[in-house]
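Presented below, as structure tokens, is a lone chain in the form predicted alone.
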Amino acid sequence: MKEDGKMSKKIKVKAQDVNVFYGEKQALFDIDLDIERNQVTSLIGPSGCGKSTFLRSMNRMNDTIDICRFEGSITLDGTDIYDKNIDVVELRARVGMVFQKPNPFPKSIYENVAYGPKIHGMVNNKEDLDKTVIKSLKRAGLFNEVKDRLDESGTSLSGGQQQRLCIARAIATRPEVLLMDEPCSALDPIATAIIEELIDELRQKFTIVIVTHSMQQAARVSQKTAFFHLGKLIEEGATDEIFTNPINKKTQDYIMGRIG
């Protein structure tokens, strides 16, 4: 009993027995997955697979999908977070998210990253604001570049730099889990290589799980893969394990490039 005491301290997330279905289409199959804290964990697999569906269904995005059904558990620190009484605002803004193709808001730069804070009753006045707005900005590694023209539109950055300010806008809430999916496919690999240093660091902080294409991605962001395919997890595991002694032939297969 002692070990499992020891081993929920280190789950955040918890998903057991998830389904879904848009409509009559079953999209994901029995999917039972732990997310470590602290840890960055990779979903791969071919297009279509269910990985970004089982990312959405970690802070109910996929409740804004009026066809999309649920069934099975996902908690949280223990806490189911398809509980009727969970408050979905609230839980967004401890499970943030980064999507694929950057969407700064067509607002300032520090409003875009102002805006959560603010709209969560999560600061007091403006220097509490500012403060926020800077932490934010400095942790997503923006800051430098960007502080001489805050009152700037965000969709005057560059590609990267919007991404970063995504990021920043996604942690100014203090969110104790960070989704990305797919945060590096619209970028060049010099703002992919920043944005996977980032990662890194952030992991200190935050529980990260990043949707991938690229397996040298995963290979280099996370320290967990989950595999899947079709629906289906395959097989996870330590990312080193499943990327050089993979146990099942599918997830071989895929690595090996001959599915996909």
Given for the second form:
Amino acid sequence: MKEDGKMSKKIKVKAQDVNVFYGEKQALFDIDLDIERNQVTSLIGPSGCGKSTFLRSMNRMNDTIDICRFEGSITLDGTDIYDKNIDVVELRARVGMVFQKPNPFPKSIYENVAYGPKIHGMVNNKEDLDKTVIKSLKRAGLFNEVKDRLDESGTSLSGGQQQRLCIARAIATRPEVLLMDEPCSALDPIATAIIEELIDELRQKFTIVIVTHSMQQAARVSQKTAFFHLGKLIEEGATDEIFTNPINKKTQDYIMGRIG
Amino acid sequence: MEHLSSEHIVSAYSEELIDLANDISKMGGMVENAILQSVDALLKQDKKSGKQIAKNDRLIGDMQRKIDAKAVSMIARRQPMASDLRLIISSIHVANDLERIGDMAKNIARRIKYIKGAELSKSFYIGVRHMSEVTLLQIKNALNAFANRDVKAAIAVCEQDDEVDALYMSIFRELLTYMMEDPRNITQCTNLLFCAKNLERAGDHATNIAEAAYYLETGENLQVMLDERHQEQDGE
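Structure of the form predicted together with its partner chain (previous: the form predicted alone):
Now the complete complex, all chains and molecules, led by this one.
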């Protein structure tokens, strides 16, 4: 059907019946969620609601936890990312990640960004690599601030700059999806605003999923919002709707700061 | 009330929201009283009450500014969401409509001195009294719909606005006949017509308040909903 064809083009990541367990404990219950292309989707909910677990399921970061077990399916452009033929390292180049605390490598600013393209064999020569590094730094809105000191250590930058360096590093491998796990929670309001502006620009090129504890941030940066509670997806929809007129009582209580 | 079943974690925020809703009720009472007073004064041709009405109008203006200031402060400090946000935004709207109704009352009182000596039939004054009662009921029902977040009551107010309009038209026609009968009545009748028009506009503001009540509860626009409903009915 034509309609279906249109929809599947719009959808970048599709999660169906996702259940995740840490040993005996079930962390996610039957999650169905579509992530749309070139949109920012924010995942909100109280601590321990499963939003980070879900985020990490999308590039198989949970594989690194021995007791973690995944059921269901997540597809990236229709390909099951949990298929046994999937190369996880390659997957993580396609689905990049930015973490809560900026974690630059203890290397130069240049090397931080160059590392990914180099190990993934994405560049042929030094000239290509230089171009990729500069382009990534520019896209991350950091280039002008660091162009004269690319040889300095990444850890010498301020917190906000470090986070933008991590974003530059994540986008250097030209991912299709960018996962952000509370990228601004360690930053001051100005650095936060710069990252939010950046997120809005990056969505032209990438599909972005962001986990945030700040409802205001979710309201500001995302087009779609999904609310998780006790491992379940309670409500998802257009961000405008979720913050002005949510349907579910649990969502209402959470975003309004009421005791359910 | 169902919407208050869950309390804010920050209790001062809950108190501020309740306080805002109470201010709207209080302002509503002031405005209802203003209409009542001015129509009474009009029918009794009591010029002296004008001062009191003007003073009350200043108090109504003060109340509107107070509500606006509280709403702005809450938006800045609490970052309200969902129905809290809708309460704050619609309170600003309702306070504005109430202030306008207050102006209508003031305008009616201002015209008393121009209708002195008009001797029209008793049934005419009964008609004006009736129109003011219907308008007041509309205002009261709209305010109750807002306070109780009562969707049905809000719809009823909007649908009954036609009645106020019809009463205005009948007063208009009646005044026209008086003016044709005796041109010496024209000044008084024109001023009385303005008074009736003010009541009719007060009724329009009551429907605005009902729309705010509907939005507060549903997040949707009442007029759009009614238009769609009418289109559906026409289609059948």
